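Just one chain is shown here, as structure tokens, and it is the form predicted alone.
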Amino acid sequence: MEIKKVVIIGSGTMGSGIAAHLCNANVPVTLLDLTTEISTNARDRIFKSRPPLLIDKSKINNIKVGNISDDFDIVKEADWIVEAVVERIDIKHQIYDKIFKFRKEGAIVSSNTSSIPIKVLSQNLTNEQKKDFCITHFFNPVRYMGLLEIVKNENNDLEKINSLQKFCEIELGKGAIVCNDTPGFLGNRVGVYAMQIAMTEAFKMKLTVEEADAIFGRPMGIPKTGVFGLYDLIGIDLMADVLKSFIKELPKTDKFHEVAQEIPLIKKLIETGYTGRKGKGGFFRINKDGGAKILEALNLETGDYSPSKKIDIKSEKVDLKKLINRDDKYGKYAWSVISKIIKYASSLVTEITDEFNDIDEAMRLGFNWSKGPFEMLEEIGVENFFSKIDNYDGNKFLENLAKSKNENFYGERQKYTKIETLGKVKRKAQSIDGNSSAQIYQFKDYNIVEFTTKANALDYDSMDALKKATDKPLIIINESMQFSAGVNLSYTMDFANKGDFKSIEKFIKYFQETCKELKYSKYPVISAPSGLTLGGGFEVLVQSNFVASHTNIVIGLVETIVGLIPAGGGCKEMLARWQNTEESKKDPHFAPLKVFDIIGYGKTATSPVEAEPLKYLKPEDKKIMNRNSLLEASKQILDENRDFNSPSELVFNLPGESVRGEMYKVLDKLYNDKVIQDHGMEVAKELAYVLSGGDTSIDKQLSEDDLFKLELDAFMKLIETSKTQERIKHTLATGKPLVN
């Protein structure tokens, strides 16, 4: 079965998101709604969306619009018709009646519902029609969330379901997991339960909302939003409706009922308009005091707000054993929440899916957890878990595991896909070295380096791992949300606060040496980025020999925002790429000015398509829709380059003072227009000095080492200034830039 044309009925958030992602995959799609004006407005919203739903704005041309009265004939041409209308069963039934009258024989029809069982949706369909009907539950935002749940019914043509799964995996890049028709399917059944247990245990153990979010977040391998922050993000009223749906659908014996009961404080919040970020606030709110905005948190006992307090539990890395064994309220809370999530998830095995690790993947792909419940159990250890757990009678999975005491119960990762993913390979690979910042694996005839710090920020240990791994062909890749957010600013500031600038200089030199070794290694080096690939992360990528990039990247050199300049070879490599253009051959000022503009403004791209015009990526770099395929694509590059020869070293002819004068004219205008302030001017002047080649002239040849030295000197001048240190401290504290 080939899917060449798709019709989506309903142009709300989900319908628009699905349409946009089909456009990204170059699949023509028609978006229908009650009126053409509604669907046209939806197309306009897609075009303007932030973060962008399209990997390239030109993709919008793949969307046609219409209405369900005048344009329903288009359904006859579709291979797949997706219903994404309001969650009202009467309206859905009317739509299905019309679709099945118009559709061509064999066309797939699916609903994007997140809560209505397929048996209810399909109750008016014939057995023959049910063969081609399923649920395709995408997660929002569709472009960025990896999970797609395909819910089948007992009448389905399984060959067609498998074909749809393959299309969604390969063409749309989704982790498409086929599951049974149960309330909440895979992701929401466990994810919403996890949120509820985290919330109810916080109430029970008298934790503050800040304390609960500090535990039910990064220390557990869960996004930093936490539970109360996530409640506010989703909408407290919407979550109340979700819980009512679960209560209605699930049998009274299901443990979900224990955590889904109405909480008086939450009822009061909804009644008074405190529905989360979309309302007046929720568990957190922004209050204005004398013109200043203050983040306030709700007291779960009194219902009053007070300034939010930052909770530091002294745990940056995911270490579940250490976390649950803490002898304080945080350890007790962590164990209570984690153990109950594991118990609930394991009780659902065979009911919602035969493969328990599908539940883990649903939590990874749909909720951005770094570990699912069963991986948590594996990390804690079977013996350790059963030495601490209370009653688990009737839980067949845990009863069998308690009998076998099999510490290696997990087996293969990601059974839902045939792709040889990084998750699968790591279990078979030999862990040959590593440290607190990165791990080195050897698999067959190549090495893998996986960064392991928060946001995969880079430090001395990260570089050490990269350097050690160049004794074989190397793939730099990871499973976390970010490839690398850049150099670890906290690591750098620790030295700066002590006045130890020699250590900073030593680190930057080592960073440069490592990147040069990557570039001129005897064996090919491949970077396979996804997510943030910024600053030092980009410098690792740009000095790799090959790149296989996921379509969902945010890439660029952003150092100027924190009062620094790229010093790991970023300036050097961008100059080299722009010097290799026809414009630069005619005008020696062209490349320095172009790179000055790109780095000076800290420009970023949100997809490989956007990255190419900036020369952050090259046309020959591979662009991959399915993140799971990054390792396979990287291995293919290795196979294609068995006769690899390292590149020749670069040389530069830069204009020096003459182009610097042009740069200063740009800066004077920006300063006079108050776009930049005093320190912004100083940072830009240091950048101009580097990109112009320093005290050089066009007839003098500079080596890569000369450029490295210019970068290092400028970096060190800036890091030693109080103004740059103020910028870094402000960014670390608030996540926002400081203009000074």
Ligand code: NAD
The other form holds:
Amino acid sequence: MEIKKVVIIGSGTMGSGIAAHLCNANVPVTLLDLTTEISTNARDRIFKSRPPLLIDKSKINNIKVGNISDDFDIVKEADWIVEAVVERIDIKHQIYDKIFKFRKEGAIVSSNTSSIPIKVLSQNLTNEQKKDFCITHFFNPVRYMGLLEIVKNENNDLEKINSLQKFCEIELGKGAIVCNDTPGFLGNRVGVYAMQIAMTEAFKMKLTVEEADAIFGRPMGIPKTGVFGLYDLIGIDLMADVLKSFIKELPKTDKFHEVAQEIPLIKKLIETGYTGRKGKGGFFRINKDGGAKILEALNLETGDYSPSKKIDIKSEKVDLKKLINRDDKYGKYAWSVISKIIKYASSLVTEITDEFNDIDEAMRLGFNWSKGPFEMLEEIGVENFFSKIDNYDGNKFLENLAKSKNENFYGERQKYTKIETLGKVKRKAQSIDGNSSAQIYQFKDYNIVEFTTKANALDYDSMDALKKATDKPLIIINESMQFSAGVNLSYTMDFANKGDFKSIEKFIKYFQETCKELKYSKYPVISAPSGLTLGGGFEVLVQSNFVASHTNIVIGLVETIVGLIPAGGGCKEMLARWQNTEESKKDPHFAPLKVFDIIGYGKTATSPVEAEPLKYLKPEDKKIMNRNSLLEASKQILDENRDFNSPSELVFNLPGESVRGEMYKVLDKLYNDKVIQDHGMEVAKELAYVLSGGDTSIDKQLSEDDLFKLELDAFMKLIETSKTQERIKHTLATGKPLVN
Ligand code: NAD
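Can I get the form predicted in complex with nicotinamide-adenine-dinucleotide as well, since the one above is the form predicted alone?
Shown next: the complete complex, the earlier chain at its head.
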């Protein structure tokens, strides 16, 4: 069964997200709603969405729009019809009546419901119709969330379900997990329970919202929005509806009820319009009184707001064992929350799925956790877990594990897919070396380096791991949200604060040396990025021999924003790419000016389609929808390049002062227009010096090392200035740029 045309009914948050993502996969799609105005507005929202739902905005008109009264005929042409209307069974039933009258024989019909069981959705369908009906539960935002839960009914044509799953996996890039017809399926059942336990325990243990989010966040391998931040993001009112639906659907004996009771403070928040970020605020709010914007947090006991306090629990890395053994309220909270999540999730095997593994993967793909509950249990250690846990009566999974005490109970990862993923390979590979910033694995005849720091920020150790791994073909890839957000700025600032600029210089030199080794080592090096690939992260990529990129990347050189210039080869490589153009052959000023514009503004691209015109990516770089396939694609590149020869070194002929004059003219205008200030001017002049080739002329040949030297000198000059240091400190503290 081939899916060539799709119709989506309901153009709200989910319908429009699914339409955008089908457009990303080049599948013709039509969005129908009650009126064409609603679906047209939905298309406008797709166009303006941030982060963008579309990989290529110019394709927006490939999404056709219409209404269910005049345009329903289009359903006749569709191979797949997705229902994404409001969560009301009467409306959904009416829609199915109409769809099944119009659809062509054999076309798949699915619902995006998050809470209505398939047996209820399909109760009016004939057995023949049921063959083609299922639930396809996408997560919001559709382009970015990896999970798709597929729920079958008892009559499904299994071949069809398999081909739909395959389509969603390969073409849409989703982790498509088939699961049982139980409330909340896998992701929401465990994910919402986890949020509720994190919240109710915080109330019980009298933690502040900032404290709870500081624990139920990065230290547990969970996104930093934590629990209260996530509540605000989703909408406090929407969460209340989700809970009501769970209460209605789940048997009274289910432990979910214990954490889903209405909390008076939350009821009051909703009643007074404090529904989260979309409302007046929620557990956090921005107070604009008095001109300045101040982030405030809610006091869970009094219901009053006061300026939010940053909580530093002094744990940079995910180390669950250490976290749950801490002898303070944070340790107690962490253990209480983690142990209850493990208990609940394990009590659901085999009710919601036969594979506990699927629950872990659903939490990774649907909630961006770095480990699911069972992997958490594995990390804590079976013996350790049972020595701490109070009771687990009636929990078959834990009872069996307590008997077997099998520390290696986990087995394979990502059983839901046939793709040879990084997750699977890591378990089979030999871990050959590593440090606190990266791990090196060897698998068959190649090495893998996986960065492991927060946002995969790079430091000396990251470089060390890369350097050590070039004795074989190398794939640089990871499973976390970001490929790398760039050089670790706090690491750099620690040296700067001590006035130890020698150490910064040593680090940058080592960074350059490592990147040179990546580029020129005997064996091919492949970068397989997903997520942020910025600054130093981009420099690692651009000096790899090949790239297999996920379509969800944010890529660029953003150093100028923190008062620096790219000094790990970023300026050099961008010059090389732009020199290699027809325009540059005619005009020697072309490449330096182009790169000056790109790096000067710290331009970023949010997809490969945007990245190519900037030359952050090349047309021959592979672009892949399914993140799970990045390792296979990289491996294929290795296979295709068995007779790899490392490239020959680049040479540069740069114009020197004459092009600098042109760059200064641009800067003067920006300065007069108050777009940049004094330090912006200084940073840009250093960048101009590097990109023009320094004190050179067009007839002189510069080597890559000459360019590295220019980059290093400019970087060192800038990092020593107090104004660059102010920019870095500001960005580290607020996540925002400082214009000075
Ligand atoms: P929404 O309220 O944003 O959009 C619903 C759309 O359906 C609206 O545009 C509305 O005009 C339209 N609609 C209502 N009646 C209709 C009819 N008879 N014919 C055609 N269109 C009609 O809702 P949403 O958040 O996009 O949710 C849609 C479905 O997806 C629901 O079943 C919901 O449970 C599920 N879901 C939502 C999320 C989420 O995060 N929002 C996540 C997963 C699943």
